[in-house]
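In the form predicted on its own, a lone chain appears below as C-alpha cells.
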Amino acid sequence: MASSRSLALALLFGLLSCYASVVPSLASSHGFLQCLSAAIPKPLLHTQSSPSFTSVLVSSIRNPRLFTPSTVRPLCIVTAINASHVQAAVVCGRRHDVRIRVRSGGHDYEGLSFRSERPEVFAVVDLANLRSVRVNGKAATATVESGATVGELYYAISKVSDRLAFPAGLCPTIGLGGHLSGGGFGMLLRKYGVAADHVLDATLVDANGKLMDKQAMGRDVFWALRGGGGESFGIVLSWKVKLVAIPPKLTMFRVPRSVDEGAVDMLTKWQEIAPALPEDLFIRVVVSKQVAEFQSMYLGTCDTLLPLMRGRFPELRLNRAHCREMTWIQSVPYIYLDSTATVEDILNRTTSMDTFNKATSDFVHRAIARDVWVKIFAWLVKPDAGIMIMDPYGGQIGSLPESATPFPHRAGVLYNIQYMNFWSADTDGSAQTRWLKDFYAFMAPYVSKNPREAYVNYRDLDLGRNVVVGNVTSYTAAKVWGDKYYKGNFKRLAMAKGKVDPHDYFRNEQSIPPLH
C-alpha cells in the first residue's frame, strides 16, 4: 500500500507543484487517498497508479472529444457499490479539500463528470456499480439507481408489465442519475411530460455525507433535483418513479423525405401541426443534408393512424407500408438503434469511440417561414455540416407551469432543436465546430430570445462558464448561462442549492451558485 502511494503523489507532484496556488497541497490530498483506502475497499479505489485507472476513467466516456492527452484526470475514481462508499468520498472529500466529480452515464455533453477544464485535483464518485431497478407492477413505480441505464429501466419494466412505460430518452446508454437531474424527455414527451415530473422522491447524499431523502432534504432541494442539473446539490444514489400507461401494442413509422420530395413544405407545415396534433401522436424529426426523416410513436394502431394522419398531415404522404405496429419496449431499438436491433441490445452500455461530437440547442416559439427552411437546407448540404434533431412539443408538457420543477420549456414552445455535428480522429473538428458555431448565430433570428433558451441536458459550455470569486461560484457570472438553462426558475435553485451547500462543495463549470 505504501509503494502505491508513493506512485500516486509522484505521478501528482508536477501538477500540483504548477498549481499550488488554486489546488490543495500534496499533503492534503495524500490525505484524501489515505482516509478514502481506510472506509473503501481497495479493489473500488482506482488511484492514478493503479492498472485499473485507465479502463475505470474511459469505461463510460462517450465523446472522445473530451478524453485527450491535456485532459485534466481525476486524483482517483471510487466504483461505489453501496451508499456508504459515496458518503466517505464527500466526508474525506470536505475534511482534505478535494472536491467530487459525480459519474452515472457517461453522457454529459462536456464532460463535467468526469474531467475540469480547470487545473484542480477532484476525484470521480462513479455510480455505474449502483445500479439496481426494482418495478412495482401493482403501484406503478419503480425504485432505480442513478447508475442503472435507461436502457436497463426500460427492459426491467416490460419484465414486469407490458401496460407500463416510463417517459425518458431514446438513448439507452444514458445513466438515469444525470438523465432525471436535467429533465429527460423522448418519444412519450407530449402524452406525459418529461420524466423528472414523474420523480417521486430520491436519496441524496449532501455536502456532509449525509443521506436524505425527500422528506429530510425539504420542499425546495427535492424541487432542484428534478431537472436543476446534477453535480450541484449532491449525489443522488436512488430515484423512485412514477410509472406510466401505454398500449399493448402501439404503431411506429420512419419516413425520410428528400428536398426534391416537397421536405421543405412538409417541414414548414410540420412545425405547426406537430404541436397541436393529439397527444397519442408524437412525430419528430432529423434533418441531415437533403433529407428531414420523420419518426414517429402513436399510442394507437395503425388503422387510427392513417386516417388521423390523411386529415391533419397530407403531405407526408403516409400509407400502411411506412406503420410498424409493435410493443412499447420494441419500439426502443426501432428508433434509437435500427430495425434489426433486439430488446436485448438496448442493455449494451459500451459505446463507440470511433467519432468525435460537438452539440448545442434551441428552443423554438414561433414557426419558421418556408423560405427560411430554404437557407436551413443550404446551411445543412455546406461541407462538414452536421445535424439538426427537433422534438414536438405541446400536449401535457404544456399543461404544467414553467415553476413546476426547475426544467422551465412548457407552454408557447413549439419544438426543441438540437444541433450536432461529428468527426472522426483523423481531422482535429476545428471546420465541424465552425460550422456548428456559425449555423447557430444564424438561427438567432427564428429562435427563443431574452433569454435564447437551451435545454441543459445538451450542456453547451459556449453559452458561459462559471467564475469563482472567494471560493464561491459567482451568482452573476453562472446566470449568463443559468437563464439559458432555466429562465426564471435560476434565483430559486440558487436559492435551494444556499440551502443545502451553502459552501459551494458541489461544483463544476456550470453548476449552481449558493445564493443565500
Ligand SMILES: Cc1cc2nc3c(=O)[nH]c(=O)nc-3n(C[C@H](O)[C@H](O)[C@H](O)COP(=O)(O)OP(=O)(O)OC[C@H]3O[C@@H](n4cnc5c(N)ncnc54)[C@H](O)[C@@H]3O)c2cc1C
Given for the second form:
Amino acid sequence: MASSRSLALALLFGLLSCYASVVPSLASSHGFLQCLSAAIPKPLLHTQSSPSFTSVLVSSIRNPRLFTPSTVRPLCIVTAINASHVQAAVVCGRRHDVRIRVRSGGHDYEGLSFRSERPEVFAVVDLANLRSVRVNGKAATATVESGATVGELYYAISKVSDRLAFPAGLCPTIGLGGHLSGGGFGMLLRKYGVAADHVLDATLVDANGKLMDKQAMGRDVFWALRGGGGESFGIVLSWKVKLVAIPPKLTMFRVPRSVDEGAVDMLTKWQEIAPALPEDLFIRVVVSKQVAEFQSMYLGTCDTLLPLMRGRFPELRLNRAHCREMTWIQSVPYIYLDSTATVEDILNRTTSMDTFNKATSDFVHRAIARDVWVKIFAWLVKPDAGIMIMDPYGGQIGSLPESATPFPHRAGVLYNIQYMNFWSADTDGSAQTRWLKDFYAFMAPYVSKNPREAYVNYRDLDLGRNVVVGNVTSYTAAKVWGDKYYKGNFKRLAMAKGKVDPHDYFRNEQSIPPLH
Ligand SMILES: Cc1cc2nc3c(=O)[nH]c(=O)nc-3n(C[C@H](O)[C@H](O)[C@H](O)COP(=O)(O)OP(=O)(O)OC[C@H]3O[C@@H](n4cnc5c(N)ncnc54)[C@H](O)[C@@H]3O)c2cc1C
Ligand SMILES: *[C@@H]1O[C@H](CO)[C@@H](O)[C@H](O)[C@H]1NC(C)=O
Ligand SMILES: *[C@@H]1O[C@H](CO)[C@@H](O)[C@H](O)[C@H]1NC(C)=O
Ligand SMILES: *[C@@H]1O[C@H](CO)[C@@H](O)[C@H](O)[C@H]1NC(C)=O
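Alright, leaving the form predicted on its own aside, put up the form predicted in complex with the ligand.
Let us now look at the entire complex, which starts with that chain.
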C-alpha cells in the first residue's frame, strides 16, 4: 500500500518535472505574444481570448474526432497574409521557445496542423489567406501559394486553357501546402505520377526565419520538400509547378456492381488489368458493403474507350450509356461532389465538421486471390464496417525510381488501398476504430511487407509516434513509421532535416528526425 503510494507520487513528480522541462513558462508565452504583436497586425493575431479564436481554429477542420473539448488549443493562431508574418512567427517562436504547427488546408488525417498530443504550448501559423494562384499558360507552369486549395488551382488553370491540368488529389478543399508536402495523387496518377513530381521550385521559411528558394536551400532539402511530409523542414510559402497536357474532352464513368452482379470476379480481375492498362485510362474502385463502384477517367472519347474496355476488361460490361464526356475541370465535381454540383462549387472552401472518421492505408504488390475477396466482402458487411478505396498504379507513377522524390511507392505497386470508417456523434467510435484495426490486421498477409508500406498523406498515428530524447526526435523510434511512409528514402530525409533544422524546432508526432 505504502509502496504503491510512493510509486504513484514518484510518477507524479516525474511527470511534473518532465512536463515543466518541455512547457515554456508563462513568461515565455507572454514574451512570445509580445514579440508577435510587434511584428504582426492585430487582426491577424488570434489569441485564446480573441472573439475570433474558435471560428478561425475550426475554419478548416473537417473531422470532429480531432476537435473535442479536451483537444489542447494553440496559444494563438497567426493568419498570415505575407511572408513577413510567417518569418516573424518563427523568429519569435525560436526566441521564446514556443513551437509552431503550420496549417494550409487543414485536411491532415490526424489534425497535426492544428493540434498536438504532447504537453506543449504551441502556436498555429494558418496559411489559408496566403492563397494566390498565377498560371502561365505559355510556359505551362503555375505559381501557387500553400494556402490555396487544389480546387482553386484547378479552376485557375481551366480559366487559362482547356489543354492544361495538374495531377493532384480529388477533394477540392485539400490545401496545396500539405498535399504537395506528402506527394498527392488523383485520377491522373497513371499518366503523370504524383503532384510533387511536378514541383519546379519552392519558397521556404526555415527554422531561422530565413526565406529560401531551391537554389538557396540546396538539392537535398528541395528533394525532401517534394513528398517528405509536412512540417519537418520549415514552412513552404509557395510552389512553382509544371502543368500537364490534357485533351479538351475526357470520358468519365461510374459503374456500381454488387456482389450479386459479379463484383468478386470483377475485382479479382481488376487488380491485374487496371495497373497494366494504357496510361490514358484510370479505373479506381470504391467498395462499400456489397457494392464495388468502378470510377474512371479516360483521356479520350467514348468511341475509343468502348472497344478498349471490350478488349481489356469485358467483365465490367461497360456500354455507351455509362460514358460521360466532359472537360477536365467538369470531371472534378463529377467525381467528388454530388450530382448537382457545378464547376464553381470546387471553389467553395467551407467545410463542415460532420462525420467522425479514421483511416489508414496499404499498398498491394501481388494480386489478392478470389477466395480472399470473398472474405473481404464479409468484413465489409459487418455491423460497424467502413469502406475501401483502391487507386491503381502502374504507368508513369511506377516508372520513376524510388529515390526520385521521397514518395517511394513506385514500380511493382499494383494499387493503393485506403481504409476508412465513419461514425456520428451518438457513438464514441470505438466499434468503428476497432473494425478498422481488425480489418487492417486481417489484410496483413495480402499486402506489402518489410516494410508494410503506407501513404503519408493518409496519415495514421497508430503506425507510430515520435519519441523525443534529449530535446531531439529519436531517429530509431521514428524509423518504425518512417520506413512505412518512405522506405529507403527515410535516412536521406533525416539527413536533409539535419541540414535545414538541426535543432529540431519544427516537429510533431510524425516529423522527420534530424540526422547529422
Ligand atoms: C476529404 C479528404 C480527401 C482527400 N483526398 C485525397 C486525394 O484524393 N489524394 C491525396 O493524395 N490525398 C488526399 N487527401 C489527403 C491530403 O492530401 C492530405 O491530408 C494533405 O496533407 C492535406 O493538406 P492540407 O494542406 O489540406 O493539410 P494540413 O492539415 O494543413 O497539413 C498537413 C500536414 O502538412 C503540414 N503543412 C501544411 N502546410 C504546410 C506548409 N505550407 N509547409 C510545410 N508544412 C505544411 C501540416 O503541419 C501537417 O503536418 C484527402 C484528405 C481529405 C481530408
Ligand atoms: C507584409 O505586411 C506588413 C504588415 O504586417 C507590411 O508592413 C509589409 O509591407 C508587407 N510586406 C509585403 C511584401 O507585402
Ligand atoms: C459551400 O459548402 C458548404 C458546406 O458544404 C455549404 O453549406 C454552402 O452552402 C456552400 N456555399 C455555396 C456558396 O455554395
Ligand atoms: C529545445 O530545442 C529548442 C529548439 O528546437 C530550443 O529553443 C530549446 O531551448 C531547447 N530546450 C531545451 C530545454 O534544451
